[in-house]
Each structure stands twice: as structure tokens, then as C-alpha cells.
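The chain below stands alone, shown as C-alpha cells; this is the form predicted alone.
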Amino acid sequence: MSLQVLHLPKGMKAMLLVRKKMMGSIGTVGCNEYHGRSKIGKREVVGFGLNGSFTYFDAPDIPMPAIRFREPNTEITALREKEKGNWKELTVDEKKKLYRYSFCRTYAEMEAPTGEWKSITAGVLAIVASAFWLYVLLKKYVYGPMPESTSLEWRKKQRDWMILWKVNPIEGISSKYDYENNKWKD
């Protein structure tokens, strides 16, 4: 079916043939172009990863990542047809540049420290520094001074005028007091 038999308007045409383009030669539209398979270069898909996309991270919780951390080279062709014999003809330093060649870091080096307790421990303190000077700024240009009836003084004649008047004889105050001898009970 062409598209000049179709008789379809300009633009729909040209989405006609986008479509056609990217759809290819399967029929389907590009996955590996929506999975991101085009975006790695020519690095080896190893594994599934963390949810099926072609993305490379170290995290210890997550050890086999989808691709591998480098692309191959001559030198890394090589190593690869090399190891495929007896592991014991390999040298330590080939062995790591096989591991590097498929990972970033090794355990070690992803669980070592950071550092980066200091900085979150520096930002907790100046927030902290600043509330409390904010506090204390607040409290002498802004916040006038406290009522009279915050003072012990008036909670004290505030109680004694409680139990003078009965206030909640059942389960308040004025049940704990003995008016008969003018004492608190025991």
C-alpha cells in the first residue's frame, strides 16, 4: 500500500512516513530506541538489573548490574579470549582490569566511608544555631513579657481560691483537701 493511493493530507503523510521509519523493517515501534538500548553504545547487556533498563550503577543491595561499566577495546577482546582457557594463566593485574572492565567499584569501595555525615551534620547544626537564635531574637524584640497569671505567685492564690470556693469536689482539687481540719489529705 502506498501513500499516494491513501489521497491523505500533507502532514499525514509525512507522519505516515516517520512511523514507517521508526517502526522498521519488524513492525513494531523502536523498543530498543524506548528501552534505551541505543543510548549504551557498544556495551554488553549482562543481566536484567534493577527494573529491566539498560543503566549502569554500583549499589551493594543490587550486585549484577544490566551492562557492563566500559565499552571493549583491542586489549579488552583480548582478556576476554584469554580467560576463556585456564583462569590460573591469567595475572592478577588482568584479572582487575576484567573486573574493571564490568564494574566500577568492588565492595569495599562502594561500603567505604564518605564522609558525607559531616556535611549532613554540619547543615543539622546550623539549622538548629538559627532556630535558636530566631528563639531568642523573637523573644526580646517581639514577644512582649508573660501575663501576671503565669507567675507562682498567682497560681498558688489561684489553687487556694479553688479550694476555698470547692472547685470539683469529686476528682479535682478540692477532693484532696481535708476541710474539716484544713490540711491535705494523705
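In this text, rigid core is short for the largest set of C-alphas that superpose within 1.5 Å between two forms. These figures come from a predicted structure and were not determined experimentally. Positions refer to the first chain, counted from 1. First, how it differs from the form predicted together with the partner chain.
With the core held fixed, residue 44 shows a CA shift below 2 Å between the two forms. After superposition on the rigid core, the Cα of residue 53 moves by less than 2 Å between the two forms. For residue 120, a C-alpha deviation of 2 angstroms or more is recorded between the two forms after rigid-core alignment.
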Contents of the next structure:
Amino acid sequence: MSLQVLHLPKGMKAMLLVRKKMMGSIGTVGCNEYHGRSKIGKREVVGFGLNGSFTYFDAPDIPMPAIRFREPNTEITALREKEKGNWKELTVDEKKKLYRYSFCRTYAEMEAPTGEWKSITAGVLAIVASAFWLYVLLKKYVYGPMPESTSLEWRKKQRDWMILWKVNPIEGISSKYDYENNKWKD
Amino acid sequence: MYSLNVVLVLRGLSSGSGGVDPNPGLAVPKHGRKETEEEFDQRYINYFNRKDIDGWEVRKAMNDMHGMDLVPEPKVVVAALQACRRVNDHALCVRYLEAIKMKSVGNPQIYAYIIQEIRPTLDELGISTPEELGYGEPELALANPYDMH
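Provide the structure of the form predicted together with the partner chain, given the form predicted alone shown above.
Below: every chain and molecule of the assembly, starting with the one above.
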């Protein structure tokens, strides 16, 4: 029986290919995908890091990440060879190069202040100021007039009536008025 | 190489006391075994002093100790630096010293004391402290990825 080639419409064929690739990658995870090894390029895996996955990150509480920061090139490989010898022969520049090969930021750079608090404070104060401005605009253009009873004259009259009627004589306003001498207590 | 170490880690302390503990990475010893500070130090010194230590193991021990609420004794630091020498990694030494400085942030005298105590080892192995490399202050700056537009 001859092999029959199955001709599918183009869209279906593409779907089948994608499905096959997905099934393939689910069924057989290549050892390069564990822990993200396929994503790190040529960088050397050197440690456990935070949780075993091959990620580089600068964190003060995990001093040694799982991978080196940069990929090796000829210059660094030569330096690493020299590193196998006596370290007293390494110059300061070479030591710095070696450090920057393995790590992105030093601890001083990690913990350096960013000045972010200034932009945050500025933003917060700007929003609070705009709230005050909103109130001013509302008061000027939106709210109607206050009732008559809030005017000073009305309130004075109201106070005099309250004294006359002995409102709150024990601890309130009338307790502050000396009725025998017809004046306010000191 | 690291899968071998995973096996050793899992075997851990079930082999009982005595012998070199292949996994010093447990902050609290299991099975109710309490140990003194000298035993703790000695455990890590023995671990670092292994002749065949691997870069992976050095970093794991350093990360584990870094997670504990302590600053390592000078003799443990010396053993760690010698282990770094054995795996031929100078950057690791500098990073470790920076990490110790960060651990002693509440009391800067601790870092000065440790540097003073390990100065003979630093001179013998030719290790530069971070300050000698100029890494006491920030040298380069990294743009905040959240601010990149």
C-alpha cells in the first residue's frame, strides 16, 4: 500500500504543526529547558542562587546568584586563566573586570539611594494641592449662598435668646452667664 | 555536577552524627540536635576546607550562612576565602566581603574587626577588599527599568 500524503488546507496544517510542537515540548522537556538554561545564552552556571533556577539578579540577601552576569569572551577567558595563578599579580583593573564579569552591581550600587522619595512626595503634594483648588472652585462657582442663620448678626441674636431662655444651664452656654449681675462670667 | 549535590543535600543528617556533614545548609539542626557555636563554626570550616570543593558548593554555603541571623566568625571567613582560592574565583571573595559588610550594617565595627582579623589571609592570598577596588562607593549606575520609556 503506497503512502498517501494527506493534503490539508493551509490553516489546518499550520494548526497541526503548532499542536505537534506544543505536544512535543510538553511530552519531552529537553534538559536545556530545566531551570531556564536555554534562556541564559553562554553564561556559566555557578551556583544555586535563590531557588535553583538559572536567573541572575542583584539582591542584598542573596549575594551569589546562580549564573554569572556576562558571557565569556576571549578577554575574560584570558583573565580567568590568569586568575588561576597568583592573585597578587592581578592589577586592580583586572580584578574589577573579573568582578563585573560575574556580577552586575556592587552592594554599594544596589543599596544606593535612588531619590525616588522626592518624586513620590512631589506627586502626593500635587494631588493634595489640587484637592484644595477643587474646593476653592466649587465654593466660588458651584455652591449656592450660605443660609441667613449663619450670619454673625443672626448668631448674636440667637445667643441672646438662648441666654434668655436659660438653654443648657448646667454645663452649657447659660452656665457661663452670671444671671445675678447680668453679665458673662469670667 | 549540581545534581550530585542535590542527592547529598537530601541525604543530609539522616546519617546520624559523626563524620563530615555533607550538608551544612540547614539553619536549625534536625532531630532536636542542638549545637554550640563552636560546633556550628567547625561544621562550616570543615565544609569549606574540603579539598575537592566546587564553586557551586561554596556559593551555596555562603548564601545559606548569609540567610542566617549572624555574621560569620573570622575563622569561618578565612576558610571560605581559601575555598574561593581553590576554585580560582577572586570576584567571589570580593562579593563575600561585601556581603559581610552588609550583614554588619547595624554595627560597622564588626566589619572592621573581621577585616582586621583576616588581614593576614588577605595579604597571603592577594585578595583585595571592596574598598581597595573602589567599591565602597557606587561606581556605576543602572537605570531603573520602570523609568525607561
